[in-house]
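Starting off, we have a lone chain in the form predicted alone, written out as structure tokens.
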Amino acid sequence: MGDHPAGYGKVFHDARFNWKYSTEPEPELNGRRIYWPRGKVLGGSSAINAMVWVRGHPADYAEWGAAAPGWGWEDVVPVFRRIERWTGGACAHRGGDGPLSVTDMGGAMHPLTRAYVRAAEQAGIPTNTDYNGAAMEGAGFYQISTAGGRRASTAQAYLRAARKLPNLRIVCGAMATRIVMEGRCATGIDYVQRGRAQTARAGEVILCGGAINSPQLLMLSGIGPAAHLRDHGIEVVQDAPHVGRNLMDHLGSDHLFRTRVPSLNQVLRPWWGKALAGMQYVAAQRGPLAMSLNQGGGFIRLAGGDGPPDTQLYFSPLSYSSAPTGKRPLMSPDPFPAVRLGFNPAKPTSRGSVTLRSRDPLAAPVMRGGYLATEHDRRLMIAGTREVRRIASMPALKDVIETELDPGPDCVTDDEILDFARAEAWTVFHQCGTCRMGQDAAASVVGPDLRVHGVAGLRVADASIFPTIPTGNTNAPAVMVGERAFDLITQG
């Protein structure tokens, strides 16, 4: 797989590194199954994601703190600073010497990405040079988790040093199948490695399987909705009705614009362009192969009032609309010059779920995104499309855009825009919330200390514990949860 950023496209459909999950047919998306790639390597999905680093808005953590004291904005900001090795240097808002490198890519942006930021400013959206700083609102260039042009996954940032510790053993090629329980106390993990069943014993078990596999493993171990467990012949250890519920995700919609000037397509499409980009990367870890797919974006509010952002923007000077089904060949983009300008509602109110397909731990669970189930989400999909077009109509982009290819100028009315979203919108890969955190055991799965309600010796520490979905990409909040888990565990 490698750790260069462009490797994201290589592993997007590679079963060696990716669980390649898919949802059940989504009722509000024309019955489409939505592809959910998830990391199957050390570092989890941080090893295969697009590397965009977004902490979230203070209002997100006001919601978290209300659900679980100790998780408010003032609690988590020091943790984010502790994580970061920000290339902009340490300051009141950013960390400069943490284990995980976060890079300011502003100096390397494609001219069309710069045109996008100018167009946003012309549309009344202020330019924000650090959305992870004092304020989040505005448009700008995305920061990415890279170190010296190489991907900074959690494995790279944490495990490379930690693997030397005498009390750490890393077991690869292993599949956890069940939490070992003695009554209502977790004492270890059963797992399969190279076809052999084995057991690891522990004084405390911490699940970090993510929003899909952590609830799955809990249910396989008898912790979950009692009726659902009995349906699959699983003995109920703890009736926990919210395990696998409350799934949240960001649903994105992309617009494809053909440009009058060359885009990144003309760099990465021809053989000589690939060779030049490859040499540039090998020689200096710079150029398009050292960057994320989405170079620009931002956070705006489309609803009335003065609240936090409700919409995230994305801009890429690259397109691959001609890619075959099941492929995402970033090194073979469209043969014509084009850019993608997209968005997603930042705080969707639709909810999905993860349930068991069978008691077989090797069987993928049943996944439902539940997308566009609420009027709030449908309204924002329509408003987001109109906002993308408004930005594209500003002089800085209008001068370089030839035509809108997708959805195209014939897609005008609210119904037509919503039909396009139902046919084409897809996940931004931010599944979370399926083991949500809260004080009330009747309405959550883990407490503020990340311990599973009603079970001793068991915690969950990953994106599944998010009480509400953050405004922005979920990798940074997930890493923060891991750091907070360290604090909670070492404090006893």
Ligand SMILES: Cc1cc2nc3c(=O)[nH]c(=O)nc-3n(C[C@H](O)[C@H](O)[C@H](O)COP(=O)(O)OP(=O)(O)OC[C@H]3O[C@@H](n4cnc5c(N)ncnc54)[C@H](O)[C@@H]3O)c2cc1C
The other form holds:
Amino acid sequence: MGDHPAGYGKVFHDARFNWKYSTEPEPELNGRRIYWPRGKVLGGSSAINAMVWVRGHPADYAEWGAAAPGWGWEDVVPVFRRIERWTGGACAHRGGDGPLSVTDMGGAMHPLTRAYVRAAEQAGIPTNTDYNGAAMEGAGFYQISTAGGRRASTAQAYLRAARKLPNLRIVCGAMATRIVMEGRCATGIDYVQRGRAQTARAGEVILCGGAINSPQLLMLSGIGPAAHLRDHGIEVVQDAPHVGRNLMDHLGSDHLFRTRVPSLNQVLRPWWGKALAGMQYVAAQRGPLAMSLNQGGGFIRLAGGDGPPDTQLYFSPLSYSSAPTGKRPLMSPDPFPAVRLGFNPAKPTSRGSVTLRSRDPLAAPVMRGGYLATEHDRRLMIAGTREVRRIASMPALKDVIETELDPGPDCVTDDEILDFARAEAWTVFHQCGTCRMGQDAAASVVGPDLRVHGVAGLRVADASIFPTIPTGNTNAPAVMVGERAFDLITQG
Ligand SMILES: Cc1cc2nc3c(=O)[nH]c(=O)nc-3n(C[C@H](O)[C@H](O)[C@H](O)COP(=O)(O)OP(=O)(O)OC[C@H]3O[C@@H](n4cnc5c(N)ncnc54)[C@H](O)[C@@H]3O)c2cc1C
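So the form predicted alone is up there; where is the form predicted in complex with this ligand?
Now the full complex is given, and it begins with the chain already shown.
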């Protein structure tokens, strides 16, 4: 299943492993509901994600440190090092013996991914062989969270070893329905397992439901915007106006290019190609099935000036544009040779929200991405498209690209590009920030020690506490929050 990198496509729509959420109609995306998959298994979304491992930029953690002392770049680098078992070799920046294996896939890249990085270089984007090292800027190959060709989820990296501990009990198939509050102190969790309501008592409750469910559970338990809770008949324990607000996400846009040379489509589409790739994977845990579909990319600045990157790039030597809506059949790619060049604004200023649909804990909350609400985000969406085309026009790719299929040569003006984004852009699945961390209790949900402001015995430790969205994918920062939570809890 999801243990194999290629299982990504399988669990993408499978309700057994995935909450399969959707937003409300997004006003700036032609009223489309955007699909938000989230992991419903041990390891959460790290067990169903695309495995790209990115820590983020020092400037991200300068923002975090300003909001919450103790979370600056100098504070978090040792934590990232402690997490990582980096196959590229430990050094001052990278960890070599941590629990979570991060694999350098450089040697295994598809020739078209190599051509992409060369094209980026020709476009003036320097090649960076380790964007998680000394500097993030540049283009290169994505590092992925795998161990011996298998997905390195947080369940694999942490829980597998910890489950033998005498003071740990893992209850599977259970849905937390409410935090038990005695006055203003959290003392346990109510949950339902196989239809039976149960309670677990705790000295301290650590909420790790992710950016959608952590704010939902807080609100169901009386911690949230008072008026909203009263609307749903929930007794207010703590008026916390920021619960569910400040939702941030990366909105991505993909360009499909037909190539003159075979892409990964020609490897994974024929039955014999699948069989060969399968044999390669089984025999040596290598080949296309051991990789993420996002093989290359980079971090660049399009707004001009000297600041940190504002755009993330993606390259995939595989396409599945003819797949029915709602499918990601990685093993049934397009019948023609094609590649995808994508990007997303890395520091969007649009904000979304999570609010309650009802007081029923089994009902999904109301989710809004709020995408493309700001001029900043719309400008970068246009600039990103132009940049992707500029890279595609460089000699290393120009010779192998036959034509742009989507959005295609008729999409030229700013308005046309924006129309394409409104019609086609999609989430990169990086929802975060809905219980944001900050020193100021009036403007945040948890403090720098992850304790929920205004109540006792309750912390939140997941991507919902991100004060600002990192430049890059969100799994590594979420794991870092978990490691920091360990320090904070054990230090008392
Ligand atoms: C399809 C997809 C692809 C992605 N690709 C990448 C990528 O390539 N690289 C990257 O860095 N990031 C990626 N991400 C994002 C990344 O995986 C997440 O940001 C990260 O896993 C968030 O961690 P979290 O702990 O905050 O939440 P989650 O990992 O979502 O964990 C929350 C957990 O809480 C459980 N839960 C929630 N509510 C309840 C309840 N009421 N009772 C019991 N349990 C509950 C959930 O089932 C889940 O196990 C991707 C995400 C998705 C969905």
